[in-house]
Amino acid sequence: MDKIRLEHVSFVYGDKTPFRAEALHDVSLSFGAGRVTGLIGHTGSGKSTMLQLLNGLEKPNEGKIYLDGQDIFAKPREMRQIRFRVGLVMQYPEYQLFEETVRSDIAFGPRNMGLSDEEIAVRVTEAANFTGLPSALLDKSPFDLSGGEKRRAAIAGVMAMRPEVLVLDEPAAGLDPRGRDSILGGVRAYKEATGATVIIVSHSMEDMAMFCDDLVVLSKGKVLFTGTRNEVFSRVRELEEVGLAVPQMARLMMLLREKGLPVPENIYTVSAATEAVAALFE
């Protein structure tokens, strides 16, 4: 079942000006409920614009966006509720921290939802646990945290609203491998605990291979193709033709198959590749 659906959506920056730029053109696309979908494409392909449309921060010039079958722009006065249901984590969200304590920052969204103090406390603790923030940090100033801890706090602030759809723009950008695994592990834990739909942008194909169920490939504001992770990453040559990388292990397995070695398709991780190659020598 679809959670969010775009129908013939187009979006233009600077329309009717000399700086007119079309970010999305006639995009029709569905995001499955409870699925993790990755958006991949070059800078300028329309990924970040699409995320902002899903949250209602931008409105399409043409087309409609549906959440559970309802046009999200049909009732402008209810847009605030849409943004509670579709939580957006923008790129480098740590720059949006502003409260005196981490606890207050995470509680900001739930408080705006009108929840009781008791419910807010529960949600703050829950969100901190999802993102791996120790309780000892909650009463510190967010500006005393490390970069990775700030990122976790900012993401926790969105999770605390318990959005049905969690939308993330490069959530692990600039982090070391341990920080990246921690952030993405927290997102996965949130998804598994709540059944939320997750939509994520990342330039790391390894992250997409490890984390996503489905992938959408964008280029110049249009959808090139979509499919499950296995279906999309099996199209190595097509991805490379449009200048997109694939997981290194996917490319290695393809080259081995071209050399005549009977290694299976749909291998994207080092551990799976190691098992496949070892099996050839058994």
Given for the second form:
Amino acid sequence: MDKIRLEHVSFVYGDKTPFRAEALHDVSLSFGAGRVTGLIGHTGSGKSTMLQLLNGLEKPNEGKIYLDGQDIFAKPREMRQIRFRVGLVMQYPEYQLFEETVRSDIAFGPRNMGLSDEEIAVRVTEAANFTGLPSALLDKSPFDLSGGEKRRAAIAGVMAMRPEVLVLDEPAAGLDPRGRDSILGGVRAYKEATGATVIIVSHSMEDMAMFCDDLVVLSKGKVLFTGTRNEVFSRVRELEEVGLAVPQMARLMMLLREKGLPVPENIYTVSAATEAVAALFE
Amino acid sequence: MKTVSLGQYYPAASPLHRLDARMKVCLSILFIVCTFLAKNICAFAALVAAMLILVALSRIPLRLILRAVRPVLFIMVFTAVVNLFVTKGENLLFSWWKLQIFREGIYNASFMLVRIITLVVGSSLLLTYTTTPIQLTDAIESLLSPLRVFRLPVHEFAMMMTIALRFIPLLSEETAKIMNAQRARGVDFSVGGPVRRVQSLVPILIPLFVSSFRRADELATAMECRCYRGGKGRTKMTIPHLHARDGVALVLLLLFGTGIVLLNRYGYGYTMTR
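The form predicted in complex with its partner chain, contrasted with the form predicted alone above:
Shown next: the complete complex, the earlier chain at its head.
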């Protein structure tokens, strides 16, 4: 089942000016319902642009985008409903915090949805739980939090709308390993609790390998290839040709296999690699 | 918002783009003086001709040039209407209640219109459209540098302008990002009465202020790290030179100014009173 489908989508910045730049060119693609899809690509490959198309923040110059089979631009007046259903966490979302307390900032989205106060309170607690924000923090000013906590508060602000599709643009960028784990753990908790579809952009192939079911590789505004995680990461050479890496352990295993050692495919973590290598000596 | 351009600068390879920025500042002041010198139909015709030559030289699309006129449209209409009714003359054309229109009024109104259009188009072609903001602030710094004798902080003033200009695209990009982030949380900036609309700006302005202060702080630190301590003894990476073409441009414009004065004296037709 496709949750979101893009058909022949093209997007151009600054059309008809000397600064014209094509961000996406004739992209057709679908995101499976209830699956975690990772978007991989260089800076400027069109990832962030694509994410902003998915909830209608930007409109493609050509092509159509379907959510559950319905054209999201068909009814411009109901764009807000689309944005509540497709929750977008932009890059460095902590810079969007503005309320007096973390609690009311998280409640901002649900309040815009017109929910009752009780329902909003439930959603805020729920979102704070997903992201692991202790309730003591909720009554602080968001500007007094640490960087990682701000990030989690901002993500909670989108989760509180309970979107069917959660879209995240490099949610872990610039965080330490623990901060990164807690954010990705929060996204996973949200997905498991709600069955949402997740679309995520990250530069860490290790994170992608751990986190994603499917992968989409973008290069220069075009889809290079799509597939399940294992399908995509097995194309080490092709990925390296466009300057993208595979998880380091996957590369190590590939080199070992090329040397004729019988190690299994689809190994992405150090612990799994250790086991595989240890098995060689038994 | 990758399309944000600094100011109105339009990149092109034209003779106007190649002129020295300092010269362009002087030229546009001269041109503005010319627009105010013109008094009769011959002189204004010469102005319009000069403007059209500048338009052709600049290689800037006409619709962009028209866009420069749009902000002053109100002033144009206002001035024209005032001139139309206030000017008293000999040939009364129309009279109703206290309103009188003289032939001289029509002349004055249309001359004012031409004056404003040539002024706006001329100065924006000579400066904002063909000169990058950085060139412009450098030029202003260089032209104002004699004022250092009076202990005016010319360099600091120019640096402030440069930084302010540098921050315009940054802040507009930032604004777009924050707006998008809040729109993603269901803010609708286009609905509701005035109060609702002002309220919906709060989620944008607060993050914007916070991030401007942060950026200013970071910039100050970065400048200090590179030992910036003001203008004293600072050298420039690009040192502008005056070329023959700059001299030619100046001579041409001076000739043009003389021409306007001569046309005022020897041209025919109605002479504007102010």
